[in-house]
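First comes one chain, alone, set out as structure tokens in the form predicted alone.
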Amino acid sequence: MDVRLLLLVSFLSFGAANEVFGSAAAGAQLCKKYPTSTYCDSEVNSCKTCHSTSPALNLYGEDIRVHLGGPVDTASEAAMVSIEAADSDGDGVTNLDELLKKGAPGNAAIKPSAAVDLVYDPFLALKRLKAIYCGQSLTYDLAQKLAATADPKALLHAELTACLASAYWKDEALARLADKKIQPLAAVGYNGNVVIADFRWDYRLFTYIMSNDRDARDLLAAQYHVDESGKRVEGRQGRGQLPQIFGSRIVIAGGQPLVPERRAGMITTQWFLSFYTMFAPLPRNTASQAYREYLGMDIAKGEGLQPIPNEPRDVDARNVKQPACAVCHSTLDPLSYAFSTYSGIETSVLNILENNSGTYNAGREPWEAQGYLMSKPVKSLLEWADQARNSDPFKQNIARMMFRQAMSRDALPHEQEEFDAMWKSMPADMYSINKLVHRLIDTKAFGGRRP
């Protein structure tokens, strides 16, 4: 292998084993006992009841730990009951009242929110709307027009429609939303020194799907691509650059060589598979990135842990059965099996010439049909993606992404009802991001202020 590829492996490969102090079972126990608790709207959020940032415990989590009379999986409920009358975060509200009335027992800044009273301010909403979705400041003339109109909401939605059709929204704002999902690296992408794939295809596909009322589930379903003109194209796509194995620059791959019937949108582009799988027989990084960015669950933070019986089996002999590793790998490894028949970076001359990086190879590894996602078996990556894109976590994650873009934070307890209505509306809205944003600007979270 070329020394530059070895350096590339050293630079990009990483691994860490975080000790996890809680468990999926403990979070499930809390939400079963206090189902209306602030952070029980999703499995990801339930961790925030006891953790500030996993694995660090907040004040309530510390009280739980002190009162545990055994293993966290089995003793956490008794510990919760024993401190119901306490005030872990010292904000003057008991833990029980916080859990039952949309407070946060480990965060003094979040108290029960029944008294929060906001009024919708169209001027505030329009000012925010123009900045976020048009990249513009609110003009005096438009402010005057808003003041004079008999239907402020109609004006807001008309302005939003124009913004969502603008070049700023499609070429800049949506691309910034895609950054974390794609993680472009110039040195090994298009025009880099070692080109493993062309991430421009990923940006074009993402922004295409997220605009013009298209179905956001295509993020995990698209069997098409988008060319440089913004046009949808079918079939395999040529690499664009000839392979180059020797000399000052190495070009391993490019284009989109994966056959359409094996594609699942953003998680099967050549860049995604090459960059995250690289040379791994079991693509754990690939699966964890897909899980994190499209379902909102970060295994490195102890989120979304749903252990599968008799896992991890340590199929690639990475010593993941040891207790410190097994707690995460009992979810992560089954999550990764469906990705194992998709190649990462190919290094043989023949495979480079044939542009086989990021393609499907049924014989690559034997684990494809042994996968699980959210505790349900999946026989292929196509089943993995189908289950993912039709799940509540997918809808919640998409809505959370749009909420964070607008507000630079997650929904607060008194905003949770509006947020839930947003993501639950997605099927009726045919998973349109435009319609989701139109719903968002109507919320008091977006345009509310104290009277």
Second form
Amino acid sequence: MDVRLLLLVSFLSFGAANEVFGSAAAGAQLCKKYPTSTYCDSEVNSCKTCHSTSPALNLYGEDIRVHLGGPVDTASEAAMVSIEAADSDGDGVTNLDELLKKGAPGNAAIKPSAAVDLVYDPFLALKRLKAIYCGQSLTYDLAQKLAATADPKALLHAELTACLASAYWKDEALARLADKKIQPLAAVGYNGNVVIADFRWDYRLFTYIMSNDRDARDLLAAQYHVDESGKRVEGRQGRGQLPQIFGSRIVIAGGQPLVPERRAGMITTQWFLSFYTMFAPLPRNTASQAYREYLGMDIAKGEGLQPIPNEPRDVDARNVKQPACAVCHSTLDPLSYAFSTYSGIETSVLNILENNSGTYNAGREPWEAQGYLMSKPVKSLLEWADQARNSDPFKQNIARMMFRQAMSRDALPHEQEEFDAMWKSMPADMYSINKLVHRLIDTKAFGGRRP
Amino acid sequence: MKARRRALLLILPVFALLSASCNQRPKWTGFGRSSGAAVPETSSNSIPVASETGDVGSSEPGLDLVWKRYRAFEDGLVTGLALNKATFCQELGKQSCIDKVHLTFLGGNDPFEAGLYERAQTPTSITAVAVDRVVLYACSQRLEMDRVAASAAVVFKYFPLSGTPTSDQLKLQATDLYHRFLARDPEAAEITVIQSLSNKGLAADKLALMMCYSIGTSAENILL
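Switch from the form predicted alone, shown above, to the form predicted in complex with the partner chain and output its structure.
To see the whole picture, the full complex is given below, headed by that same chain.
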């Protein structure tokens, strides 16, 4: 939290809360007026038309601000129209043309591109896929095989299949994809001086779900765990180290004590609940991390704001009702209620002995059934997770994660169609990451070269 | 240890040579992605930016490149030059170049000890330095191994390492190195450049190292 709060303080000192608020409303207006414009494909992206990194405005956003004749949530459309003929980013293309033809009015590096027909280059694709999915350099022998084969695509897919089954992919590449989601902290992990939970369970679960054609929705559904040998195990899992209360090393918790019927995959491990909730009555950090990492929306950046009427009620008296806070907390607090019956770190002697950190406790707080996720009510964390894992943002987030993992960037405007096809195919592919990656390497974004 | 000292002795003249004569080596520091929309370069001694959001790179179709990151880069050297992965590159004889010392700049991240949860999105100019160092380690190690192996040499086997190679021998050696690093045959123009070195009066082992280093650090080996 610390970093976020610091960030918040700096936001607020620049009066940025209003801008965050502005983004949501103005972004919606922009996408209504120019529905096919580059960033209107998803809620997460829509702020990019006006913001570089929210809340900072880009040149187009700055132009809108200068031309505003009233409050941002009502007057921004007029401002947009008034600068249609201008060229805010100075790249030689008018704002209107950028908005209509897949440019970006606030980013000089992105202009409507002349239609270029890329050709798919199997040699390029093979070099890339070996590096990304096998952690290997292409060898001359394999390149020769590719040159000789009548069916290069078949060779690419066979190689990819082998890569996705390799130790490199499962133990290393997938683990690195999980780092941001788990945020391991050695000092309080299984080997630390104060052990609050064992995040190795989290890595194993993530890697298991993301490999071997398993259903990626298990990230928010799994009621099982995965043991050190890589085997799926059911039920509660005993702690690996005995509790230790006195002395230089303190072991508070370990294993996976949460009852299976209250689990929802990665967001209910002992590490996740302990590390993000800690001692908070209302686990805002936990909800925000789940929303950010599994639905791709970062509330701290003003993304995914879907305010609920009469919220925040400020149930734990943190002063979040003030307008400067309500901007985000009218979404975040209802998002967090469902987490409030799951404990964070429990430090009483009895709780340590009973391993109660990260367990379910119906009497912990009274707000469990009052929550909302993406404007829909949710009665429990199980409902929260069910709604989340079947939503479009979940699919988009997974596809974006795999696209970024390969290309180190987001899909560009001319690649949007291929990207959309990727995430939309997930239900048909039974949410297999392997199948998604097989689709990815077939795109021109991955293997395209100018003729 | 003697071998290492010998390699170090080699390094200096090679550097001098490279900067003087080898402007044929593709330049890839700076990392503007060929479209002219250059990626903003971070100041040379800062940690690379750890963010994969946003629109870095070219918006022009088909000009974008993929960074061959630490593991694949390492594999290219270890497999390509038939080295021992565990020992081929140890800074100060102790710490793995790839997994520890240069990890971040070669595109990796260490979440556990360094607390880095994200890798760098693009290479920085320090990446170039790290690549240079690691490739030089790998090439000079293979050179020393082949010097000892003599007739059983694995990579540097097309001419005696103490002598003056002919231009045909250079061509054979270069072709083999192109296969090993870049998985393709060299183009005629590339061979011509290398053959032009044969009459510069360089010792054979220096030429061998220089070829290995130049091809191994070429942009094509790092940005796919």
